[in-house]
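Single chain ahead, by itself, as structure tokens, in the form predicted on its own.
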Amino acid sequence: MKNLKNWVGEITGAFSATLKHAFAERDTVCYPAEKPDLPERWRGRIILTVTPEGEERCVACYLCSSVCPSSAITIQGAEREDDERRYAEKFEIDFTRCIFCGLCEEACPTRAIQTTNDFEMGASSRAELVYDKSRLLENHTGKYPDFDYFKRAGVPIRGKDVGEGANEKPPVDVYTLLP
């Protein structure tokens, strides 16, 4: 008798339990129609951005290379002839081995490299995961629209030398605190 008292109220237990999530509201959506909601801090695809006026951002200082925990970036830096300001010559992501981590971003002193909300980066084989610059340079200037690093740097660019920005003050001579 107590094992059938068991047997009955597990059955009406699971019964009530399947009458119960049949008729509450979905969790799931139906994806390629219906796009889900992504947290404002989500790390999607790495662009590239450039500044306001156009020009590239990133200036090849390799710091987002050195701090990817899987070595998904490679950058090989060169000069501009005109003005002899660095650029990435040569900027590939792996995307194979990067873990979104976010930690290029951050180490990134211009703002070049920022994360989106992207994440449909489906391909046929791993080279067409391996980005290259072409692929990765945006033509707007992503989350931060005003800034731009040589203004604010300190470092001379076309039309504006060491000190003649609106935030910048003018060098020091450091020889002349020299007793």
Second form
Amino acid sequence: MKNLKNWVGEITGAFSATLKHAFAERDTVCYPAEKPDLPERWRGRIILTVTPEGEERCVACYLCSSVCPSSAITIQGAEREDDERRYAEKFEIDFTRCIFCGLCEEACPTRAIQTTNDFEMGASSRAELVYDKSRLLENHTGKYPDFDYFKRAGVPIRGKDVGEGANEKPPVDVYTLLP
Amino acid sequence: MGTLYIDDQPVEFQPGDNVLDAAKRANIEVPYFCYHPALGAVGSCRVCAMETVPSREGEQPRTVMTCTLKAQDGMRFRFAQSDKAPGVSKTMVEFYMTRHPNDCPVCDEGGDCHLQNMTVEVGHAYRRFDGQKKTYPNQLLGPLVWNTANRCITCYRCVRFYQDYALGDDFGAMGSRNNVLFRRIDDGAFDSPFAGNIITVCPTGTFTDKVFRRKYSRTWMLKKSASICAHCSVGCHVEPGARAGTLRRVVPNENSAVNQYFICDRGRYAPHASEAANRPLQVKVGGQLRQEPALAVLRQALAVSDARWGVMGSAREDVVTNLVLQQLASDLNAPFTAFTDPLTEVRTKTAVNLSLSAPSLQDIEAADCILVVGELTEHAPMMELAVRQALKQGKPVMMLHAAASLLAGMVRKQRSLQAQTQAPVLWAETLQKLISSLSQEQADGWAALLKNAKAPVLLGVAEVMPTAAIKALAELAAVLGEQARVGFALPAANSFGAAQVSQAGSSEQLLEALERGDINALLVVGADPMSGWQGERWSKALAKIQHLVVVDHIHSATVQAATVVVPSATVSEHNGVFINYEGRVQSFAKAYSRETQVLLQEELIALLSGDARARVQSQLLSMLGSVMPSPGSTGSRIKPATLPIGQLAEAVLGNGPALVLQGWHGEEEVAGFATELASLTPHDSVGIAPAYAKALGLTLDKNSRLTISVHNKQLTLPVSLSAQVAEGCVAVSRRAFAELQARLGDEVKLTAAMRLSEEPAAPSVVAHFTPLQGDNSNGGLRP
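Switching conditions: you have the form predicted on its own, so give me the form predicted together with its partner chain.
Up next: the whole complex, starting with the chain shown before.
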């Protein structure tokens, strides 16, 4: 008797679930005609962003390439002529190796490297999937519209001398003996 | 030896250790900033705190700074178990961090930073102080060192190295109270040849390597190896770091019996010659670049039918390469030498024969009386740094020299330093006089100092010392007895080894064979005969021959004249063995491979016949003993049999002024191609003592110029009046020697030339760091 009760219960339960879902709203979308609605924190195609002033955020600190578990990032820093601010002369992400783990974004102290919710990266050759800087750098601030690392770092750059940063006192007068 | 206890764990210590040393030896991670084993303890950073354990009734536990406590048997401390000590360390680090900028991502020290490590170690993670950060102006410190003053934590390590250890005086603590910062009075490059070490001792990114900065890479990404510096005969242990097939930086390799913690600026920056824009990196045959592999081209070049070969090795290439070339020469039935200049060969071999008891750098530091003959700073800077350690302790240092030298310039500040100028031809006589006055009952002056010393050290510079003076210096050591040690700074990194493989008079024989036309083809590996002391003779002789095959890694004059150029590896790019000035055999290991294929010197052995290969093996065994030292080890010293030396006439005392070499501490055959270092090359000038100029009837001031005439050649240079130049001598640079086609000790004629206009001020040799102006494309050394 107990078995029969279970048997009927299972069958009716399963069929009722099927029936319910047959008329429920669909989660699947008709991609590519219809685009999926992805959350902001989706870890898709990686980009390099710029500061609110439009300067490249990347300072070639090598932290993203060091933390990358699949060694997909290759950087070589160089220095800007006028103020010796370092930037990435070469910045390459090999998306055939990238596992979209987002560790690079977490490691980035200047919020230059960011993941986006774009995943449409199909290409017809492996070489096309190695993105160089021209394909990575985008002219917007990404998820952090106000962040500018150099305003807070203690090094002087173009337009900001020693002691002119946020939370900094003017430089001490080396020659004074006054208290 | 003894035992102390930290957290009840027994810790063994060595004599002379402080508690911090002992803890570090036992791998207990005690934080510290200001302590450095070579610079001693000052206890100023207050971070290496531990708590004492009361041993008697009624005693209270105290928090102490372990670096300032001498380790004693039975001492007891609490470190991790202590309630107070970690809090002290953490609070101190928090204080330091209140004004330390948030710039680790753009700081070159990041990842290799003592402050970063210690901050993580003590557990300070969040800044509680929300006041404003103090800032400090940066200073431009020339092309080698980069300054970011905000990062300073005032540990005083830089000043303690620069002033107290290296006895420099153009850099120090400036300002007062909490405005203290460390800088030079004026912007510009440092005067000291050891300034690069403040980068190494600085626990933060306040001083960083400017050359490394230009091609920066995080230190954990660098390929490193235990290597040996190839830029003088001291053979310091260094660690080159490379990435993507290019050299990025060179730092001293610690824990060695040779140089311990430091290297000189030549050793730190000269290896960057490997990145010179004009470095040969591709095989060139008859002026045409080829894609073929280097060894195949070399084999092809050696197989030409009409050639009668000569082979030249080099004192800056390693022992194995020279042995292989020697055997290659015997395969080809060709004369072989590892020297470019007969006089240098004789002097080097004489010095090598007499170097069997040469003092190590530690011996020099521990000496109680030192006699230096020649300009040691300019030829072997690290040897001179060891002399400075003895000088610092007030030990008498005597110096006999003929041209301006940084060591001699310290005579005003160091009371125990005595410098005497004299023409090199007279040095042997002076030393003989010293020997004879030693035998007298009442020795005085230098003789008395040497006689009373328990561990005297005599140091000479083989390149500029006449053979008689080299012998006299060794004789002086013999007369002083067994406690005296004599050593010579040799001309190149492997001069000792090169002397072992060359027959007596080999360079003269090769040169004569070329001049007679007995040989019409020459293989040169790692040498630049055309810009050495015999440059003119070599250039003439080599112009006549059909095949000049040059294997090298610098764009030297000989490479430019070659018919076949084969690119070779620098020291950081291959494995090998150097023998330093004391006969210490030291191996170096390859750090990286270049992206373009260059010939590794160890591949040359493929050119040999089977018999010759066996002979190389057996010779290497007989020369170095049974065990090859591993890279990074301090190696063992060999005591080879006395080398036969040919006869050679040397310069004699003339009536007119004699030419002497005005060296510079950053100068070396390869170093001239390291752009940043070479940019500091002093202006060419003619150094002359004011009194001697007067005696010659010349009225000179800082705007005068002199024309030097020798062998129908003339050269007009600005005058540098310096009392450091000996009477009877005029001091000129290597470049001027090459231009005049002159040799050491040549007699010259001086005539006054047109004066310089009042501005710009005449450059002087003593002002060592005026940057070279104008065209520097040749690397700053060669004409």
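Take the two forms, superpose them, and find the largest set of C-alpha atoms that agree within 1.5 Å; that set is the rigid core. Just so you know, these numbers come straight off a predicted model, no measurement behind them. Numbering follows the first chain given and starts at 1.
Peer 1: Asp27: CA shift of at least 2 Å between the two forms after core fit?
Peer 2: Shift at Asp27: 2 Å or more after core fit.
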